[in-house]
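Let's start with one chain on its own, the form predicted alone, as C-alpha cells.
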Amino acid sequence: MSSTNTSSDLSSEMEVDAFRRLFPLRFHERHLLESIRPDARPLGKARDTSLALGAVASAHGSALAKIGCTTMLAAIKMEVMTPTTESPDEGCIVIDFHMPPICSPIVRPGRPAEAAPVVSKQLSDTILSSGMIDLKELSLVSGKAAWMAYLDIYCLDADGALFDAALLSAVAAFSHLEIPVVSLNDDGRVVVVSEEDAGKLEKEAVNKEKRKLKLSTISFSLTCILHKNYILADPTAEEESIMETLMTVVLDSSFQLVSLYKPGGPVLACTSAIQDCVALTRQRVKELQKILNEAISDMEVD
C-alpha cells in the first residue's frame, strides 16, 4: 500500500513539474489566486536576508549579502590618487558591477551579461546621489591627494532581485570599510603605509590611524513584481522572466525616497501601486537595517 502511495506522490510532483514548464505564468497566477507563491511565501513578503562583513581579507572593506539564493560579494580597495582641479578637496568612488557565468545559465562565457551595465548605473546613481558618502571625507591633502575607492560587486549566484542585493552588499562593504594610514614620502607624494612600517616612520603620517568612513545616510532598496492587480516583493529569477513588469523603490534610513526605478513593462503604475510598493519598501528598510546593525555587531564582538 505505501508503495502505490509513494508511486502516486512521484507521478503527482511529475505532472505539477511539467505543468510549471509547460505553462509558467498559469502556474504562478493559480497561486496569486490563493496570495501565495510557488516558494510558499506571502505575495508582500522578501526572502530569507544574511550579511557577512569582512569576506575578503585583502580588501580594504568588504561583504558577502545573500537575498535567498542571490549572492553578492563586495570589495573595496582604496587607492591614493590626485584630485581634480574642479574638486580640489573630494576623492572619488569608483563602482563596478560583474556578472560572471558561473552566476547564471543565461551568461554566456565571453559574452558581457546584458544586466550588468544597468544595474552598475543604478548603483552609481544610487550610492553618489543620495548622499550617503561625503566624498570631501575622502580628501587627504587639498589639491594634492584623496582617496579613490574602487568598489566591486561580483554576482555569484543570480536569482532575482539583482539590485536590491548588490546595492546592499555595497552598503555593508562601506560600512566595514577603514581608510588606510598614510604618510609623506621623500618626494612629498602621499603613499599608503603598510601595518608593519607603521610604527618606523619617519615623518608624521597624514592621518594617524585606521578610521571608519562616516556614512551620511544609508539607502536600502525593494524591487516589486506588478502583475494584473498583483504586487509581488522580492521576485525570484523565473519569477521576473514571467512577470516582466517591475518596480523598484530606494529610500533611506529616514524613510525619504531617493529613487523610483520602473524600466518599461506591460502594467502602468499607478498611484495606488507605488504608494504600495513604497510602504513595503518602508518595512523592507527596517528589517534590513537590523540586519546590517546585527552584522555589524558581531564584526566587532570577533
Given for the second form:
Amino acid sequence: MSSTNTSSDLSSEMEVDAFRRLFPLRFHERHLLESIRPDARPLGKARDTSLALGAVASAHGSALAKIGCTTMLAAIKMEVMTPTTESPDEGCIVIDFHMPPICSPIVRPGRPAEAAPVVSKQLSDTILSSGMIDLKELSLVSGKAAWMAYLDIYCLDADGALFDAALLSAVAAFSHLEIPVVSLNDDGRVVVVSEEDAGKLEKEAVNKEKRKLKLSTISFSLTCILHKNYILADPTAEEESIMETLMTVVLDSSFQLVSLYKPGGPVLACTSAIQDCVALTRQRVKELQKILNEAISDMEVD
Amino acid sequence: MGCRWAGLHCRGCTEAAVCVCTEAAQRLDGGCAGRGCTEVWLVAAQAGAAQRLRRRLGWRLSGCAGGCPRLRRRLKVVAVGFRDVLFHKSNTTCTDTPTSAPQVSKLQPPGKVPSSAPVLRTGAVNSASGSAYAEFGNTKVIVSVFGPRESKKAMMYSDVGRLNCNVSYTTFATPVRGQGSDSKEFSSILHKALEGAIILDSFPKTTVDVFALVLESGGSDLPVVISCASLALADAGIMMYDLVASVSVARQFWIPEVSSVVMVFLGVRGDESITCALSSCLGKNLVIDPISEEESYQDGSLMITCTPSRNEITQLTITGEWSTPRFMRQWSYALMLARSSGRS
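Okay, that was the form predicted alone. Show me the form predicted together with its partner chain next.
Shown next: the complete complex, the earlier chain at its head.
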C-alpha cells in the first residue's frame, strides 16, 4: 500500500519517459482507461501498413511488408528437384523465418531469438494447410522434375506482431512470384534457362514463358493482446512484453477461419473475447486485401 | 567516333569517347613498342563534357597508326563491360551509371538494370540505436548499431570501449542460394576498418555492436558495408574521428574493343581543378566499384578505406600483383575522396 502511495507521489513528479520505463504496466493502463494507446491509436486499430513487391532483384519473387515499424522481407527462390515417390506430381515449399541480429537488441549473432522458430513453424503450418498454393502447380515433368520453392523471410525490424507482417510478406511474395522458364538439357535433366540464353534457345522449353502462380485463397492474420477485459489489436513490442497474452487469428479471403492460436498466457479467453477478436480480424482482412491489390496493380503498371 | 588501333573499332563507346596518344602514358606504361601508342579513353556522359575536358587539358587527338604489335597479339574479345563513374561539377553527388555500351547489356540481364543513383539513408531500423541503409546498384545493405551497452559478463574489464562486428548474408543475396560464405572474414575486415575511426575511450567498459545484413549482393559488397556501417555509427551518436568511406577497384585482364588504359576524370567540389590519375598497366584494365560479374573476371583487386577529412587511410587491402602500387593508391584515393565528399 505504502509502495503504491509513494509511487503515485513519485509519478506526479516524474517525467513521462521515466514513468514509462519504471512502471510500464501502469503507464499503459492509464491509457487504456481512456480507450486509447500510447501511440494514439484506438484499441481495435492496426498500425499503418505498406507493401512493396519486387524488392530483391536476385530472387524470383519478393516482397517487403511494413506494419508500423515491423519490417519483413520475404523472397522466394525456385530450384528444380526430383519429386518423392509418394507424390510424383507435386512440388514442395520450404518456409524459413530468420531474425538476424539487426532487427532487435535482444538477438545476438551466436544466439538465435526465441521467437524465430515459433513463428517459423506457425507460418509454415498456416501457409501449407490453408491451401493457398496447389502443389500440383509446381510440378514440371511428372515423376521426374518439380519445383522446390524456398521461401525465406527476414525480419529487418522487430516491433511486435511479427507473425502478421511475416504472413503478409509471404503472401505478397507468392503473388509476385514468376516461375522461370526451364528446358531439358542434353542429359535429359531439366535446367533453368537463364535470361541471357532465353533468346537463343535451341532446345524446346518445358514451359514456354514465365507464369505466375495461381493462388486459390489468400490468408491474412491479426494478432491481438488480451488484458483484463481489453482487447488490443496489433501490439507493439513494448505492449507485447508487458501484457503477455497474445491471440492470433488467421482468416482467408472468404472470411473462413484458417487458424486460431493462443499460446497460453495469464489471461483466459472466453467465447466473447474470441468472437471479438475474429470480428477485428475480419475488418483487418478487408484492409489488407485492399493494400495487397493496390501493390499488385502498382507492380503491373511498372 | 572510333579508335583505329590495330584495326579495332569501338562499336560500343558511349556518346563521347576520345582516343589520344600521350607522352605521359608512354612513360608510365613502360614499354609500348610504338610511339607511345597507348590509348586513353575518356568516357563522359555527354559529348559536350568530353569536348570541354579535352580542350581544358590540351590533349592532342591522334590515332595510333599501326597499332601496338604487342597488344595485337593479345587481343581477344571477352564479354566484360565497365561502369562509368561520373562526377558532376554542379552538385557534389556522385552517380554510377552503366554505360550505354552493348558490353554492359550482356552483363545486365533484362529487368535487372540497377537504379542509377546510389541511396544512403539513416534511420532504417527503429529498434536499433542507429542504423543505415545503402543501395549501390544491385548491392543492398542494412547496418544496425546497438550500444554502447553492457559487455558480456565473461569479458574482462577494459578501459576502452569494445567494438563487435558481424556481417551476414541473406540466403537470397547471391544468385545461387546460400552462398554467402565470405561473411566470416568480412566481419573481421569490417572491425579493422572501423576501429581506427571510432573514439573507443568515449565508452569504456561497454561494447558497441555493429551488425550488417547484405540483402542483395551485386558486387563490391564490402566497401558498401563499411561505408554504411560508418553512417550507422554516426546515426547512433557514437563518437568518431571521422566517417569512413570505402571503394574497391578490380583489375581485369582486358576489356574488349576498348583500349588498354583507362583514364578517369574527377571533379572535386565544383572547382575547376580536376584531379586525374592514370593507370599504368598495359593490356590491363581497371574497373572501379565492380559489379559481381566484373569481379568474377578480375585478377587483382584493391580496396581502400579512408577518412576523407583527415586524409587518413584506415584500411588497404590488395590482392594480386600490382606493378606500381603508388599509382593505384593515388588513383583510388583520389576517387574515394571525391566519392565520400559526395556522400557525406
